[in-house]
Every structure is written in C-alpha cells, then in structure tokens.
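Just the one chain here, the form predicted alone, laid out as structure tokens.
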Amino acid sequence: MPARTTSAESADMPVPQRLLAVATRLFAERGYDRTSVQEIVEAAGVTKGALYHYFGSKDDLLHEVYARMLRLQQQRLDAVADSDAPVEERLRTAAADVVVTTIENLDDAMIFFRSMHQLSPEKYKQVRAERRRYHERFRALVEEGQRSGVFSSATPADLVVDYHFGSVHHLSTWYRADGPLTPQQVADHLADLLLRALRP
C-alpha cells in the first residue's frame, strides 16, 4: 500500500521541504534500505524529475536530513559560544541546547545514527567534518573554562566531550515523548552532570 502525505507534509509546502518531511518520516518507519526511491515520490505527489532535480540520490536526502539538525545545532552553539556571559553558564547553554535540540529532531538523529553507515564515503566524510567543527567549538568552551580555572583540568577536554555526546548520541534508544520528563527537564540533567564532572 503506497504511503501517503501526512497533514505535516502537506501539498502547500514547496516541494524540497515536502520531499524531506516524507523522506524523514518514511525512513524512521521503514529504515533507509528499505524505503525506495518510488515510494518518496510517491507519498510525496512528486516525479522523480523533480527529486533528481532537487536532491541528486537518495543519498543526498540521508545526508540533508542530519545536516539540517546539525546546521541549527552549529548555528545556535556559535550564538552561546560567542556571547559574554561567563564561561560556565555558556557551556551549560550549549550542553543543554544540544539535548532539546536533538529529542525535537528526534526522527532525524535515529534515522541518521542508524544509517550513517550507508552514506557514500564523500558524504560520510562530509558529515564527520561538519560533526568534529560542532564537537571542536563544545571542546574549546570547555578548554576555556579548563586554562581560567573555572573547572576541573584533572579530565581531558576531549574525553568530557565524549562523555557528553555519547548521552547525546543514545537519546533516540531510550527518550520517548510521553515519558515522565521533558526534553528541557533531561537536558538540564544532563548539562547539570557535565559540570559537576568538571567542577575543581
């Protein structure tokens, strides 16, 4: 039975958005190998001329889907990173920002965690790219506060990132929306753990 446009994908939207939004939707229900090109199309009201046109492969929408997420992630960290508050509640922000960002986007973060793996070996490296500019800006808020004595040298910058991202990263494995708390309420937990493992 060919999947249909959801009230989120609606016809009004233009069309690379409409084909991201059933991409998306159609990957976290079925997987990326098991979702056809056809099938996009399909439950998009869309030719395939017109996902060739805008996407150049299947591939490029995998990519798309995660580089969205990690371009407001990137966006918002720089705005946190750059501002004037001290340093602590600045790596705070961002630690916090990172969570509520990723369970909003959570279809986007399983899809591409699972997935990643089937990326062309340009793309990959791509995403590894842009994902080590976004983990060296988190690292440096942390070196900072590590070099004026804010927090806690005994840890390695690169290893209290690592830590943090890995509960990042395994959101999608456990969080579910009608659990007993909010993405904001994880986030500050998280966030909260992070600084008290840095703190002297």
The other form holds:
2 protein chains.
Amino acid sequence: MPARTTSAESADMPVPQRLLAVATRLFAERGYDRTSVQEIVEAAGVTKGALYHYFGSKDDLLHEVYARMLRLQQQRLDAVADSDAPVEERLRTAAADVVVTTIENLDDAMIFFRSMHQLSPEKYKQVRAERRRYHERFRALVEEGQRSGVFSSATPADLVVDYHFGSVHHLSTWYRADGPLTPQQVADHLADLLLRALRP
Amino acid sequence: MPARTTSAESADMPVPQRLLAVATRLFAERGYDRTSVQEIVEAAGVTKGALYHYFGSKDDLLHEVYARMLRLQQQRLDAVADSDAPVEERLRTAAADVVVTTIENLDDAMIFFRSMHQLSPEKYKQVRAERRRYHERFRALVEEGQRSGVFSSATPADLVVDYHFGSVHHLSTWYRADGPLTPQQVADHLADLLLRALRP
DNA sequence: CCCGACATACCGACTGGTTAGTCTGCCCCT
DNA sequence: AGGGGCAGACTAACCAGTCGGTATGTCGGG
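Switch from the form predicted alone, shown above, to the form predicted together with another copy of the chain and output its structure.
Time for the whole complex; same chain goes first.
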C-alpha cells in the first residue's frame, strides 16, 4: 500500500470512480497542467492502461468534473426557480444554495474556475453554453423582481448576476473549512448582501 | 517581418519590455503552462539567449506581471484611502477605481487570478502577502464606516470585501471591451452595488 | 587617433528530463 | 474459449534551461 490516499478514494471504489475522485483532488491541488497522468494512476493504485481503458484522454477526466458540477447546480436552480414562492424568496434561496453547493464541492469549483480554459475547444464551448443557460435562468429571477418593483432597477440584471457569481467563483480562493463560518452562514451572508443591494 | 504582433510590442520597444509585453499577452491567451518559452521569444522576434539574458527563468516573467499589477493597485488604493473625504466616498472611489484599473489591465488580471498558483512557492507567498496588505487596507475602510454607523454591520467586513473582490476577479471572465458598457460605467455600477448593500 | 581589452547583447544548437497516449499481451471471469 | 479489465514497456513530441560563440560598443593608454 503506497502513498496514502484520502478516505473514500481507496481500493473498494470501482476503478473509474476512483480515477475521477483522485484526478479531481489532484487537479484542485496542483492544477490540471501540472498533474501528470502518471501521478493520477499512481495515486489511484492502477496504471495507464486502466485509465485509457475508461477515459479517452486526460481532457475527458477534466470534462467529467465539469459535467458533474453543472448537472448538480442546474438541477438545484431549476427546482428553486420553479417553486411558487415570492420572487424575493426564490432569489434568496437560489443565491444561498449555489454558495452552499459550491463550498460543499470546493475542489470541483476550484478546478472549474481555474482550469476551464484548458479544456479542448469544443468541450470548452459546450461547458460555456451550459454555464450560460444557468446564468440566464438566474438572471430571469432578477429581471422578474425588477419588473414587479420588488428589486431596484438601478443596475442592469446582467451586472447583478455577474456581481454575485464573481463572489461565488472567489469562494475557492478564500473559504477554509476550518474557518469561523459554516457554509450555510457564508451563504446566508452572501445572499443577504445581494438582496440588500437590490432593495429599491 | 514574420508573424504580425500587436501594436506596440513591435521592434522599436527595448527587448526586455517587449518580452514582457508579449509574455503577458500569451499567458493571458493560452495560460502560463501552455505557453512555451520558445513561443514567447518567437513572438518577440528574439531567441532564448535574449530572454535568459534579461530574466532568470520563465517564472520570473510571470512574477513581473504580478509585481507590476500589485504596485499599481496598492499605490492607487493608498492615495484614495489617505484622502480626507467622508468614508462613504473613499470606499466608493476605491471600489470603482479597482474595477477601472482591472479592466484597463485585463490581461494582467486574467493571469493574476488564473496563474497565481503556478508561481514558485516563495514568489507565491510574497504575492499573497502583498495581496493581503491590499485587502486589509480595503477592509479597514469598511470597518471604519461600520463603526461610525454609516454602513450596516449586518455582514462581517471580511465577507464584504471578499464579495466585492470576487466580482473584480470575475471581470476578466465576462467583460468585453466591445460590450455596451465603458469601464467607468461598469465600475460605477459595481461600486454602487457595494454601497447599496452596505446601506444601514 | 588608433589599438587592444573588456563588456554587453544576443544567437542557436544542444541536453536531460518529462509527457500524453499506444500497444501487446496476460489474467480472470463467465 | 473468448472477451472485458488491466499491466507496463514503449514512442514520439516537447520543453525549460545551458553554453559556447559572435557581433557591436566602450574606454583607456600610447
């Protein structure tokens, strides 16, 4: 048993998942470019043969991380946006939710915002498109509130959304699990800042 | 005259500056790891000998970009924070100013937030330390306003600052020079959002 | 006024090491 | 007995950094 691996990425997990879990961690720690395929397979306790048996390329591994993250967040946003609570509450919930899920998957988020441009051009395009869909759904909430007068229209909805997601990206830079605030507390604060900025 | 280069990075600029300008552009376009020293020297119209005559390593080139950016922004923040305008106005000016200078040096900013972790450990530490100094100066403004009651204390100053700088980081992802808003307009909007979020 | 000594600026071939991805084949399960 | 799951050696392409060499310039002394 060489080079200790973290908790659940050990021997009992099926090889494909194990590879993905290890790759996620290493990409987050060292970055995509600086992580060699050799390092990944060693940490997963297999060889290159296994990796290329399940994945077409190193790039595929990265893409999987994105697909997983995008699926999760889009799903959760849709659920919130489709509810029939007042728009104020829907936005607050959505804004806080994306913060919590980002913190809970901080490795994925780190990779997302730091290594996105290292995807192959076509996969990059695809990820951008899905990202935009998410973004637009969120913006629709802001616009709805602005039209109905619940939110101030002083700032274009686009900018408001970019403002908020900027802080979400930024989370992986400063949030520490051993810090004083729980994910939920951070989320509540950030959602609160957004809603306060939007007060008429 | 091979491979057209952009405007001012051409033959009349002294070699060291030219190398730095070209490297900045390429790092922003393709990322640090994916830009080879060979590509840099070719685009600058010199050879490796020249590059290693002026710079100790590829890493040095990256560090220069950071040093330039940090110097500029710290200088501007200090000037604003030291003025004797009301804290509300000082914060608004500082918040808008960092947005404008970030947009005006979008390549540098892109590199900053995407390639920082590719610096050698000691240079990385140094950059982080200077960055923290900047951050703290900014936070002091928020805290001052909170103590004097001009700003709401609902959110810890730390979080407020991270919220705002998140959006600044994010700028290089979405801001386009050919978009509808001028840098100053974006800056005013973002500063406004910050100040509005801080209303008591 | 010229000559040699030394320096600065740069060239470009080379090296040692690393990398993603391939291929052949073994092993085990069905 | 046949195929999925994997091992591990191999290859071809790079890459950062080095090094000996050259061209141009500068300066002091005879």
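Note that the rigid core is defined as the largest set of C-alphas that superpose within 1.5 Å between two forms. Keep in mind it's a predicted model, so treat the numbers as computed, not measured. Numbering follows the first chain given and starts at 1.
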Query raised in the report: Is it true that Pro156 shifts between the two forms by 2 Å or more at the Cα, once the core is aligned?
Result: no
Report task. Determine, after fitting the two forms on their core, whether Tyr175 shows a C-alpha shift of 2 Å or more between the two forms. Result -> no
**Report entry** Core fit, then Glu39 C-alpha moves 2 Å or more between the two forms
**Finding:** yes
